[in-house]
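We begin with a single chain expressed as structure tokens, specifically the form predicted alone.
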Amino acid sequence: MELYELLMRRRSVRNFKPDEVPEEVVAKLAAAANNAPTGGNMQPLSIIAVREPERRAKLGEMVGSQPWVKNAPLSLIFCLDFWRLKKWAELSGVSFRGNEALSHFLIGYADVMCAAQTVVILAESLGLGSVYVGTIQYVADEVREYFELPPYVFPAMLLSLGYPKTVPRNVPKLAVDVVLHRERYEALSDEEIRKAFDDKYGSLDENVEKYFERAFVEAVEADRQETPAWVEAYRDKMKELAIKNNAEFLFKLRYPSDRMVEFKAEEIETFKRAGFDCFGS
């Protein structure tokens, strides 16, 4: 299969089948995601593989009871880890300080973020799905003491994977030529954006679970796996918030923007007892 074809079937999987991930997989996807791009080759990047069945279960519970966190074969907690980068340029006699500057911050994220995507794309190629699962980042003090992360070292995501028992067919898309600008940001009439959207989404006008399947499909598994009442919790709310369109649903309710910016001070917080005081007070 050629490359582009294996990017343009990817899925996100929630639905894993219980066979193993071989020693020796779990090996080629730590070697990738240790050569993947990363600034100034500094490498602030750690990866935890959860493969033993209780703290699968532990680790799923943290992340909101996502149940394909515990069903899946093999997680790996992608960390940011500047104690590593601390420690050496101690006992080298100099200096660093990357925990307290944002733009460290930054392009270490990204490099975490950059091993991890490839460890999608080759986990894919060798046949597993894969899922991110950000909540990781909202409890990550539970995270750092349990899985005994040192300082200067932050849980940033979570990849959960395995061979899938089933894929989703279909995962709406904004069109390419609503994301690609060419020479110059190309700004979108008003129209333009409402089209790109509805065309993206679809209508609320229709049944909620067909909804889901389309566009809130972890909803769909967890009910599917062994959380009921996802769903039926989630139409309940739509109708109690009187949600009329997509946006609104995704604003208001899957992401409400005030929970989400009140939040912020929490996420400080977080970060800074994990010894990273680059965002100020």
Given for the second form:
Number of protein chains: 2
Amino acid sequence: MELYELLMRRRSVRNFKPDEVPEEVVAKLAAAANNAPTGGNMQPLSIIAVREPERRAKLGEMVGSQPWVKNAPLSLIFCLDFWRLKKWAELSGVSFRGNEALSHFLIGYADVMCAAQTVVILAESLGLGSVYVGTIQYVADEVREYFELPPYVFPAMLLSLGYPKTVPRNVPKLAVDVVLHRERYEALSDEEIRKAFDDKYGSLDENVEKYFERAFVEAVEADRQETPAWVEAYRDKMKELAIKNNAEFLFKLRYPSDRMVEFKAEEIETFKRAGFDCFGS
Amino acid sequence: MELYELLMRRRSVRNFKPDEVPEEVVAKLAAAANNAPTGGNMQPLSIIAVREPERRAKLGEMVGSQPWVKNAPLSLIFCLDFWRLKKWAELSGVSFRGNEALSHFLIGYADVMCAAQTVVILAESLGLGSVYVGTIQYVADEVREYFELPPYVFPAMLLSLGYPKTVPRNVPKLAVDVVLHRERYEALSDEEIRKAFDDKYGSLDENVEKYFERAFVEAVEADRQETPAWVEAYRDKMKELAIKNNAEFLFKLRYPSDRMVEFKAEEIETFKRAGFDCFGS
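With the form predicted alone in hand, show me what the form predicted together with another copy of the chain looks like.
Starting with the chain above, the whole complex follows.
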């Protein structure tokens, strides 16, 4: 299959067979990650491969009982690693203060994501499915302790992988024209924006259950596994909040905007405890 | 060729033939980017495709006279776009405040990089070369004005593409073992760190010119094009600062640590002017 078709077909997979990922596959994924583009060729990346069932279960618990994390035979923790660079600089008689510089953080984090997405695509071509779990950032303290991360190493992204048991059906997407602009930003009118998202999610006259299914594929996939408590809780909450469209679903229930903003100060503290003093002044 | 080999062979390309990138290729790249993984399927991505010679030249000037930007037939500006989501939320009677939330920024920026790296890999498989230009972040004000970005849209990454005229020889990399850890972070000793970077860059007894060539492939590639003034300036500066190892080269000359840290406040202001109040408290 051509790569283009593979990329267009790819969906995040949350339901895995128990089959192990062979060692030679892990080696290939890591080698490709290590060869991904990186600003100034600095390579501020460490990957922790988690395969032991007990440690997978523990990681799954930490990130909020997402059953796919413990069920996936392989989880890769992509860390932004300034510890190694700091040590090396010190040994070379120079100081590296990337952990205090927003620009270093932003380029390093981009490097980490380049490596992670390279793994996603290579894994797909080798018959594996994968799913990103970004919530690992919120539990960085626990992750740092359990996986013995030194200071200046931040667990930036979790990727859980395995051979797919089921692959979600098509996920709704904006039309390409909405995302691609020519020569300058082509701002949509209110009417065009409304239409772009209606085209993506379906219009308001569809029922809430159908919305839920289209918009919240994780819940459907979780249901296939063990229906964790939060799936029921979300369903109840949808009724309670009288969620009547997809924007409300996203920004009232799933990512409640005010709470996300309030959370900022706590998140900055989490980074500081990991030695990253790159936000704020 | 298998994808693995393609990924291992891939290098950033900075020297392009003048040949246009056909419209159907641009369409494929954009479609793959639009289908890349994105947290909560929120798709906070806009891509500006820049092909007009005058606009390419202007963009090249903005990011600091890197000749490959104006010479590349296609440049894609990957923007973190919260404007579209805010408008949609507003039209749906709910508020989206992602521009004030660090967590939204970090997931959205990760989304943007997933899309960008998907384009890098697909482009490579279609015979194109590409190079990331992260410095676009530092000139966000100019870019926002010239490319008419609305508020809440940040130019997060620039990718310049074209058919390669030359491809750099192998770039030195850390051994995979240094980057891949098993079950927990496996901290290297000082001696191991020294060896890891000596293995990467060559040891101290090599001459500075050779270092320079290994460590600073951009300069070599720029030389092949038009030797911009900064290549000479860097060479002079290396002598002046008596750079004697690669860590000094990186953290005294190329990314001077103290200056990078000082720059933080200014960078936070740049984000604020774009409507992103997600750092600091």
